[in-house]
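Here you get one chain, nothing else, as structure tokens; it is the form predicted on its own.
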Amino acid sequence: MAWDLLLWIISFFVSLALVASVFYQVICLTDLEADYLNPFETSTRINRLVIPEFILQGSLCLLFLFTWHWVFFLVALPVTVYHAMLYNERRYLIDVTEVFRAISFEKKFRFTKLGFYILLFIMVVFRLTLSAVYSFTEDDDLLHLF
């Protein structure tokens, strides 16, 4: 059971980081979009955390398929797909030139991609929780210690 429990805090920071990956990618688009930023700082920013998200969406989808955990697969299967797609057909990088054209698709497929990826952190939480209540609770010698 501790093995479930170490998947879970795997899951957790790894859920958290891309919440916080694509949560300063909006971030970084909204200040484009109100001037605070120009386009080359805008795409630099986002296009230098776009393959570390893509490695750890495809890790953390790996992760749930090795250790039979098929809901949560089947949940971050559709992401990875995209995700592999876009790296395949060489699409995933935002241009500078053509930032501000494409700023309210790419805004919308962040907003998108964030709910998502808050769903699968609120999923991950939720059994985290539930393994490491099960196995406090499931060791008996554990409980005398205290």
Contents of the next structure:
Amino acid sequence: MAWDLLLWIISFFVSLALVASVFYQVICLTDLEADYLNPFETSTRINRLVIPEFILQGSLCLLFLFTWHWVFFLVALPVTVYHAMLYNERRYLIDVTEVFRAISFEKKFRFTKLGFYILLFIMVVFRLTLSAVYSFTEDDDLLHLF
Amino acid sequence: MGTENNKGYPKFPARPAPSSSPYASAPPPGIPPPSGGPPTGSDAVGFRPFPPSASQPIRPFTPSGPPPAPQVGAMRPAQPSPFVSQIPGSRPPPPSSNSFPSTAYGPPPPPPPPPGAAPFQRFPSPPFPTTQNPPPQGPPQTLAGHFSPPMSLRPQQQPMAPVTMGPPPQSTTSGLPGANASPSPADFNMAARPGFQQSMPPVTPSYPGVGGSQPSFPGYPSKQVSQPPPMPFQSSQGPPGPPPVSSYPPHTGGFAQRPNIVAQQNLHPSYAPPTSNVQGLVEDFNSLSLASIPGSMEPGLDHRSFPRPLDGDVEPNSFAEMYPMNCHSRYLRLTTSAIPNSQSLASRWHLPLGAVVCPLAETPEGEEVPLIDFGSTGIIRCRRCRTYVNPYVTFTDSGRKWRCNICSMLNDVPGEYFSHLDANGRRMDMDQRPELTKGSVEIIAPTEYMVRPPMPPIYFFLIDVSISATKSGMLEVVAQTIKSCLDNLPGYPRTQIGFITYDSTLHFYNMKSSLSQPQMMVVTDLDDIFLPLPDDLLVNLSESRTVVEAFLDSLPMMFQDNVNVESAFGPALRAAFMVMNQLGGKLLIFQNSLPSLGAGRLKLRGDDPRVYGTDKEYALRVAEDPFYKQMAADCTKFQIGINVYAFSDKYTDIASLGTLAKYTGGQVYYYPGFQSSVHGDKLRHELARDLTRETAWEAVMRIRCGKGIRFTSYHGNFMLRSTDLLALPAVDCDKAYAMQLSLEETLLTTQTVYFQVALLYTASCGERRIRVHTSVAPVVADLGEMYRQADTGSIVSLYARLAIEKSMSAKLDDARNAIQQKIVKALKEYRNLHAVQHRLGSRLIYPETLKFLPLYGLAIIKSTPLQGGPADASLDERCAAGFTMMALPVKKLLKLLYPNLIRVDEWLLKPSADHDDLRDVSNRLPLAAESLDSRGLYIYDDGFRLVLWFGRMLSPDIAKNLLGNDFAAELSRVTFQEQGNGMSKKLMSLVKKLRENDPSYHPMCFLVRQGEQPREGFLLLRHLIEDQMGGSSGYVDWILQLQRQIQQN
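Pass me the form predicted in complex with the partner chain as well; I've looked at the form predicted on its own already.
Entire complex below, previous chain first.
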């Protein structure tokens, strides 16, 4: 049980980090559009987050797979696959020279991703509370009450 | 092919309903009944039969004739015959033609004589006739009515309508509509079209007695002539009748001098002019008949009649006249000078909507852009939208406020700038203020426009000194050229200069002014670049002049025996960046081989033909290593503009190297297989031009436009700093930028839209300046008007850029098809616009303004960056041409797409011809193999290359005179030089003149003899774009292909 709780706690922080990272990227892009940021800065800021995000997301996905959490795995899988594809095609970084041409796509992509991450986050929070309550109640042997 | 002028259509609507219907039924007024026998109208005889009974069939035409009948009374069949006979008499030659129309009318006949005279007068005013035509039914009548004072006309008018109606008798009945129409139309005309009336005057006088009928008559015919194309008509229509075309000619008089050769008329662009005058009033379109020509023996098309831009680029000037305060079209060209007023209209305009801007275009003597200093007043700009004050702002409140023309904001006029208004609301000091009268001005910017002190002009050279550089002689030429340009570098005495050379190591040069010889420092650690000296790598030219000269003198010697084949390009670039990033400037890179060491090394991914046609194909045309894009972005950020000179005969990955130039606003010069003996002059000239032309440093450019529209995409060599700000570290007169706009609001409520291009830059003299170009375009609600105001040059320029960009993300095939589809869509929309009113049959119709669009489209598809497959052009050539075309101004691009081909042997033989008199040779020929006569000598000039083509049967004298004793040798080994005789001198002066026409590039001269393969094919035949070559289609096929697609639904 403790392992389960640990899993969900880890997932909680990881998915929180993912949401935060993508949210930050979206903000950078909108700032760029509004001319608060220049393309050089925008791309540096976003690009340095890209790889960590990919790694986090990928390991979370694997974690779900290994712990045999089917539903979570399937929710995380599409994004992982898409990331892998981007990485293989070397299109994962924002191209500073053509950022304005790509901006609408990049924003759409990140909004979609944000949706996925938030969904994942909500599910994780749900399981975390469930798991916490579960382990808590187990400790107190309250489980039998249900 | 024919030109059809359906002018007046738009206006017609005013007319009574009846007229409208007629259109559909009877399209072209002038249309002769096809069956009508051979065009040759010479025989009145043919008609005779008709007259009586014929009246009906003829009617259709009558429209033209309408006027005639007037007094005589409605047509009387009987009269005709006699009539006819008379006609001939009256006008011997032309008669027949006249007779035709007249016959139809029967009645009017007698008058004919006058017509002859009248015709000429009419002509001048094409509009007139045109108007009549369109409306076979109504309009003509109206005209007639006009002319002929008599009321009697009405009855006749009916006849006109006739086409729709069947038999003559009916006509009378049907006449009702016509009758109604007549009065109103007349009024209408009078009021509405001044032009029209003017034309009339002459007419009336001539025909005093005859009656208006005739006047109109003649005019009518003329119109027909212009229209056309007899052939098209015939095919489409069937009525038997008189021979149309031939008959008209006489009337046309001035118009069509040769009645018989209608087709030729079409050819002549001169034709258009008359119509263009009337543009505002009438609708016109041109057409290409794609059915077989009736008169000719061969069933094929008369491709000689296809439109060709043999006069070069024609700048749109109708709006320059309308808005004299607009900036000149050399600075800003809109793809159409009529902005659609709604999104739905814009979406029907399938051509690009946008502009091509060349902010620093070279100006001819006397038209320099005025320089303005607002001094302590500060620059007058709109508070809200930041628009600069321009000729279109309005001053109100007795001069205390001004209204921004772009956002309508009311701004205060600063005290120092105040001036009283005169009675018309004009400022009294208007004439002393160029910014209020000129579309282009240059404003001196105060310190608020600087983020740092204006930078000095900086030239930094990054020179490859590996073995190939020395062997080819490149190093020597470059060193000499730079040295010879030292005096002419802009910005003396602030100019700074520096050098790095590299092979497998980097060589830095300390040029401190206190030294007598430059010190060379070698850095071998390529992974961790450091500068051996903090300063003195970039020095002030005037202070260190002797050191720099000493360096340039010794440079070729220093590396004479270098056998190093490696190229540490990436590290060298980094080092140069480190030297320059304090100030920015211009970085000139001379690269001789594929970068092989350190960061940014490139692989030989070259020309693997198997990749072509796959989805991976495009990857060959984009930078391979992200290093290049990153470096380019960094350079732009620090105001470094890069020009790349590439010399290798092997693969150098121009796609990657060119990326550096593309995003820093530079350009790529490519000299494949450089040999100083061959390419030396070219390099010398182009490098000198690059170094000495006026350059704008650390520039940014923005284009503003009125509310409701927005520029959405930009195309060219630059980097976007924000959504609408182009960062241009170094700009000059040879760079143009294209942009597309879109409508943000569904409906524009304003009457006009203003555009303002502002380029903020540092001039070489150290002044910060803003160059402002302002232009205005009307907002229209009519698609036809947009087509009338279209500008082929800028549309083609945008298309070329779009296609090249597309080739960087898709297959060449896709890029070519995209262009074709775009043209098809645009022409299809245009066809739909006219299909209701006209019987178009198998004709391809297009607006006068876009008559060259199909040909230029074909030229784009066959241009170096986009043509064929792997065998047609090497990858490097493709990419280099692509980068070049992305930056070319409109005129140069059009010349590159459709080069000049001129025949010179006859001119050379003309003994006394003045050397300066080049008019005789300015006769451009169509770019097809059939233009080449084996007895001739031709020059092909696309602005980048001159090819002298010697016909096989060219008189040996000429060849000997021009080539000296080598004339029989293989021409690839012959050097072209002056031979000391008159003919050779003459040719050299011509070549010189051609080169001077466009100093931005130095066209190299190639000699080739007919049949000398493969050189001939490679140098010339491949570029004859009207011919079929390889898998691509020729002009005729292309037109047919377009037409087929246009007609598909």
